[in-house]
Each structure stands twice: as structure tokens, then as C-alpha cells.
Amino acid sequence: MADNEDLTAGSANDKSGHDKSSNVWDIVIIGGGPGGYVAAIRAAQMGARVCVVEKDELGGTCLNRGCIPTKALVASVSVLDQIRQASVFGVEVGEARPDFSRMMAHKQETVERLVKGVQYLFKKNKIALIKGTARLAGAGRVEAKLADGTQVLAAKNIIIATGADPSVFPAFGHDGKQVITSDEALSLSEIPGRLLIIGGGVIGCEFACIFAGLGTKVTIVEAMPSILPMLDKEVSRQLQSYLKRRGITVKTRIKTDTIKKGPGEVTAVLEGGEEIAVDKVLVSVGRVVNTAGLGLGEAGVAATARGEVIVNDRMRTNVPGVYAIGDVTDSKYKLAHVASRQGIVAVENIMGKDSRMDYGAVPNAVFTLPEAASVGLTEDEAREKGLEIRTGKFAFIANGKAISMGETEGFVKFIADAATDRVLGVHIVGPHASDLIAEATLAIRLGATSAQVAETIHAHPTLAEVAMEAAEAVHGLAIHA
């Protein structure tokens, strides 16, 4: 990577191909995550001369400490429920023993070649990337804090992309050794025996199945009715049904009051007064977004009460010229795969094309064991917002790809308006959900029908079979029901 000064605006060093005359940025991202590290190639595709400003390494929290070294992760403890299972396929092998330091490499060395991957996009595409931490200075200036001085940097367009990270609560006690947040979680150096979780959401299940996976006695506390209340119930009250069969201890509809640290063990205790001792203690409870610092205030951009950037639909803030994209903004959608939209759509209207967000068809998975995956509408959203529906729901159990595979557990449910059968939701939880979700997807952007869902040819024998039978089911013509 080449030093600072070489990345520089109007730098005699300047390697981008552009006008060296100009001392003025096209666009300068502050932050390098999934919404900002797209924004800038596209940006560069489209022959804007771009800046990043980062403070860590590229790919941010998706990248570095969230989804990428979650699913690796989960891909090691999926590997070990496979080999514990192997003489049901007819397979001999040993006893199946977790190496965690192994995992946990595994886990790094994945992140770093993604990492390097972004790295070289960034050479490819000819973005300057500076290291250090931003702050906006005035109209059309961003001013980055850096390791040897400061460097104002002069753009015509800004994007902002900082991000999210773990809440912490003091009360809770938060030191990152026995009270820790997910970004501790995937740093432990042994597998803790006991396990709490304060939160039910797609992080504390993630690590949960993670964790008992290795053998960990993990307990949620979860003080909404339901874990992943984001989810169809349905799929929700299945999900949690299958958590408890891999040994976890859900609680559900209590918070925990205090968390007292000892010698050795945490103890937290529960409305009502339960305690519960453990070795450690995940705080998974929310997000809180990255503006502190950054000069929202006087650079006159408008925030919500959370401090999360205002946007419209073409990721425009209310000052000429800054846009914001990702979890700091106040879309409810705070995903990866949205922040990267964003970052295009950010892009494609500072470059003069009329582009808008489209939450219509977002999707959403959870890496549970099994995985659950979303589009759309709940049936508790359908109903509220006065439409009729229909639904159909096929299982893998019913599916010959899924009873080969030995992973039967789950289902998938549509939902459909009943007048004119227009897909509204598709929710499954089952294997492999998260690559199925994807052609529910695209059926909801497109306004396609059950009907013309199960009307397409899917291939046999596969998982995608069941989507097309719960396409079916919509109107009662499931075959293998």
C-alpha cells in the first residue's frame, strides 16, 4: 500500500490517472466498510476521482468483525455437526473434537484474504485510501486525523459510511474479558464452558449456535416475547424449537436486572431474582451508530435523536453535496447488502443518474444452525396493513435433496395476496436458506405470483423444490404434500 502522502489530493505523487491539477476530490468516503468500499469503485468505475478515509482496515465491521468471521465460524462447527454425523452416510472416522485455535486462524486467515481482496480492487480501480479517522470541516472539506498530523482534504461530494458498533451498556459492566460484545467474541483465546447472551437478535443466536456448537451450555435472555422477533412468528417459534434441541436454554420475556463479577464466574441476575453463573457474559443488544466526532453539528447536516444521519431515498443529506449511506443512517435496514445499494445508489446520483432506494424486496438471513432467511412481509404485517392473503408452507422433510443430505429440519412459507396472488413474503428456516432466500427475492422486485412461481421449472433433485411446492400450497396443488 502505498504511504499517505502518495494518496494524497493533488499530490505530485498521484497515481489515480486523473488531473493532477486539481486538488479537489470528486468524492471523499469516510469509512471503508461494505456501503463505503462499494461506493468508491463504482465511484471509480464511473471515472470520478475518489478518496477513502479509514480509520481500521478495510471492510469494516461486515469484514472484519461481523459477518465474514461469524460465518467462518459457523462454517467450522457445521463441518464438526457433519463429521459427528458421518456414519449415517456410511462413513468411519474418529472421534470429532473442536481445535479452537485452529478455528479461530481458520477464521483470520478468511478475513485477511478478503481483506487483501478489497485491497487490490482498491490498486485496480486507482482509489487513494488514506489512514486515519475523519471529520466533516466545513462545505466541501474533510479534515483526517493521521498518525503523523492532520490533512484537509477538499471534495466536490462526500459520503458518509462509518458504521455501527456494539452497544455497551455500563451497567452491565462491559470490560471485554468476562462482560465482552461480539467484537471480543471472535478474539477469545479458549472456548468458555458457560455461556449468557443478553439479546435474542441475529448476533446472540449466531454466537449461540456457535458456541454450543463447541460445546459451550449457552443460555439467551431475551426480553421481546420471541427470539428474532423480526422474523414470521412462525419461523421464529420453529427457529427456537430447534436452538433448544442443540442444548441451548432460551429465556424469553425477562431482562437481566445486574451482572456481579467474581473470581472465576459472572453471575446475572433476572427479574424476579434467578441467577445465573457463568464464565462470561455476551452483551448483544443493539447498536449504536459512529457520528461522535464526526461534526455533524457544525457541518448543519440533520441527525435523528440517535445521532443517525437523515437521508432521502437517493441517500442525499440535507446539506448540498453530503450524502450518508449504511448503519450511520436512519434506514431500518442496518445490512451489509443495503449498505452496499446505498453506497451505488450515493454514487450513480453524484455522478448524475437519477437513482432511488427500493426497500421493497430486502433480504435477510440469519446463520443460525439452521439457517433462517426472510423477504417481505410477515403475515403479522400483511394483516396490519389490511390485506387478505393467502399462504402455503412446504417442509424439507417432504424434499429428496434435503433427506440425502440429512438435514430435513425447517420449511419454506409464502404468502400471497389473495386477490391478484402477488408474492408478498417468503420466509424459511431450513438448510441452506440464505442462498434460497434469493430467488424469493427476485420474485417480489418483479411482482411475480405464486403461481408463476411454481410455474417455473426448478431443477431436481433440489432444495428449491420446496420453494416452488410452498408456491404451491399457496393455491393447495403441493405435490409431495
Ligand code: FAD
The other form holds:
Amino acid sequence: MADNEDLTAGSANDKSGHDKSSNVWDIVIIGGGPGGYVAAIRAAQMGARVCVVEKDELGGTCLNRGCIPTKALVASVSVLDQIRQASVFGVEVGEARPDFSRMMAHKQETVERLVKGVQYLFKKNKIALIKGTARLAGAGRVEAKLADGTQVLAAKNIIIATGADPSVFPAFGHDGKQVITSDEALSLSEIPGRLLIIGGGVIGCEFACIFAGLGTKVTIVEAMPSILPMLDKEVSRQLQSYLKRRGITVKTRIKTDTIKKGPGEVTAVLEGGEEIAVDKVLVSVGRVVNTAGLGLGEAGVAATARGEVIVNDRMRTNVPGVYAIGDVTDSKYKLAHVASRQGIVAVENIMGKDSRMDYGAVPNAVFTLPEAASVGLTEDEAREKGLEIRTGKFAFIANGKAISMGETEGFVKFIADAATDRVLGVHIVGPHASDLIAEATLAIRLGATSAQVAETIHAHPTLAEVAMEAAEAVHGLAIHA
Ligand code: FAD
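With the form predicted alone done, generate the form predicted together with ligand FAD in the same format.
Let's see the whole complex now, leading with the same chain.
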């Protein structure tokens, strides 16, 4: 469907039995990121007439400026790493060097392919798409500002899925050149020689691995006692030592005071006076919700002091017929897969099914080198809840597949309830952690015990056997320990 087509009668999915002659959309979704576009597809599958208003590209932050482009770059760096170790595997190749412009082209091709995929799915599901900036315009109304005018859409239900943008600390003098955010880091034309990353969260650590792998001298400055503070302490400690081994300098418990810009160089002054001169500073200290100009106040939609739209577990706001999903909400999980699930829950409720968000088993993956991933409670969280726990740990270095791949860093750690043996949390640092966490997520969601995971036959030789042996280790029974 062409952008800005007149979106009234007849342009909708006709499986619904809804009144096709009506000019009222069943659902208007503001924002086409992984929250909005997934919600739109599920709504169409369920027979709703649905229209998405997106001001930029379909796929949102995730496809265009987040998950996907970063993973494309991590994949390039992994290839470089592998080639550098090729002789260990009996493969002789010449010197491996990054071709940064080709690497960025690979990233861009990956993004474009996936965005086209979503465009195709919209056509296939007969979802209307308007290119414009939307705002709430009174009960059941959305106004879309188009390139050549405005269009008002009438909607029985509205889903706000406008996401978030990088926080720009004015004090740090963000200029998109010397002081950048993740958005600009994804479109650099040259590999910086020296890079300071303010913030050792997921985004900061992923960029640290990307640029360190390309030869950049990387320093991370983190105010908290450890990088990736949301991870189990043992995992973040181990990962920090791996990052150091990759040549990344990590400074924790210290804040950046000021940034001084000079010709060709920028200097960060840390608390206590230490100065670090670099080519670029990447500020990665969180994200701000996209609600400016959305008309939340006029529409009476309640938000937190930080502007996050307050939702319940059915993704309803306080205004009937207005839902919100994804990064724009007050949910503590700012992840693409959570946004998508919230989109499905919102749509199911709109379509008459009683559906609730279950945050009991939300996997979290960090695409560093090596990766980290977790689900459920950390050891500290379990103890804070007063739970008696047993833990089991198994290292990749004792696993046949990991040894043959030459990727032996890390471990899997299971946390189980001491009384019931139910799996409470699983934490991984090591190869393919982001894939391995799926089994643990299912185990927690289904209320499995660590014994049940241990008794499940795992294919040999696989990295997944490390999870099985960690589950065995909860009972002191890991075979290869
Ligand atoms: P978004 O993806 O931000 O989409 C919102 C959309 O709304 C945008 O397209 C925007 O243009 C549009 N919009 C905003 N306002 C309006 C308006 N008024 N009118 C019309 N359109 C509007 N998460 C993971 O799970 N895994 C990862 O590996 C991962 N890596 C990341 C790496 C980086 C560098 C970044 C920045 C983020 C990463 N994330 C990752 C987070 C993930 O991208 C977000 O959690 C996810 O995109 C949120 O989805 P959303 O649909 O809520 O919002």
C-alpha cells in the first residue's frame, strides 16, 4: 500500500466481519518498531482493520538503529576474530584486516533486507501504513502529520508504540561528531583510533567489543560498581575480565565530570581529575521515551515523571481504548522481544481475549564477545527475596563442542530453589549464550526443576550440554566436572 493513501473504507483486512464501509479503524498503532509492527501483524491475523502511522522506517530502533545493525557489526568482528585464529584450525589465510566501509555496507544491507521483510508482511497482511508523525487528537482520534498535510484517523482502539531515543546529556556537548550516541556510532565512516564509552550497560559493552575488535583503543567509564550491573555478579565480573583481555580498559565506580572538545581531540575529565584524551566519546547512558508532541497530557494518558506511559499487565493505559507497548511504557524491560510480546498482549485484549503480560521469564542477551545471557533471578535477587537456593555451575572449557570450536571462555550457572528444585534463574557467559538461554527460559516458564533439565537428553556434542551439566551440578552430579 502506498504511503499516505486515503485510508478509509475498503483498505483493510477483510477476514474480520467488521463493517468494511466504516471509516473507523479497529486499531491505529503509532510507531512501527518491534512493538508496533508485531502488534499490527497479529491484529490483522485476528481479523482487525489496522493502520500503522510511522514517521520513519518500519522496524523502528531495533531494525534500523539497534539490535540488528549492532549484531551485523558484531558478526563482522567475529569473522575477523575467527580468521585471526584460523591457523589453530589448520586453515592458512593471509592477514585479516577490517574493511570498514564494506562492514558498514554489510550492516546496511542486513537492515534494508529486514525492513523490506516487514514491508512485505504489511502488504501480505493488508495492513495500512501511513508515513507521518502522529499525535492523539481527542477520544478515538489520531492526527497524522504527513509530508503534505495532515490526516485524521478515527480509531476504536489506539496503541502507542513510539519507543525511545538515546539520552543526550547537554552537559557532555553532544554534537554527533566528537561526542556521539549509538545512532551516530552506527554510521561512522572511519574506525576511531581511541574511543571513550560513557556507560557500561548493554549498548556500551557491545560497542566496546565491536570497536576493540577493529583495533580501537576503547575505555569504558561506568559509575556503578560493575559493568552490566543487572547481570548476576559472577557473570558480570567474568565478562569484565574477558573485556579486559580483549584490550578494553574498564573503569568502574567513577563518573565523567566534563567533556572538553579541541581540534581533532576530545578530553573527558573524570571525577577526581583524571583526563582521558580520545578521538570520540560515545555517550551510552540510557534512553528517553518518545512522547514529545504526542498529546498524552491533553488526552489524559497517565505517565511517570520520566514520561513513560503507565500501563497495566494487559497493556492498557488509564484511558479506555488507549494501549501502550514497548520502550515508551513504564515496563522495566526495554527489549525488542518484550515490546513484541506486549504488542500481542495488547491486541489480544482488544480482540476480546483476556491476555496478560508474564514477566516471570524474560531472557536478556548481551552480544559482547563472548556473549552473556540471563533469565530469572540472579543469586542476589533470590537471596533478597529470602529464598533458600542451590546453585550449579559448569564451564565451557569441559565441553567437547566448545573445545572443538576453540571457544572455551565462560560458564552456565543454574540457580534452583533448595526446597522444590524449581529453576529460579540461569546465567550464561560464553559462546552462543544468547541462543542457549532459550532452553532455560522455557524451563522457568514451565516451572521445571533443575533435575528435569538434567534428565532431559541433550544432543552430543553441543554447547547445550553445558546447560545440562550445570543443572546436574545443582545436585553435585555433573559428569564431566
Ligand atoms: P522502537 O523500536 O523505538 O520503535 C518506535 C517507532 O515509533 C520508531 O520507528 C519511531 O520512528 C516511531 N515513532 C516515534 N514517535 C512517533 C510518532 N509521533 N508518530 C509516528 N511514529 C513515531 N533490544 C533487544 O531486545 N536486543 C538487542 O540486541 C538490542 N540491541 C540494541 C542495540 C542498540 C544500539 C539500541 C539503541 C537498542 C537495542 N535494543 C535491543 C533495544 C530495542 O531496540 C528496543 O527495546 C526496541 O526497539 C523497542 O521497540 P519499540 O517498538 O517499543 O520502539
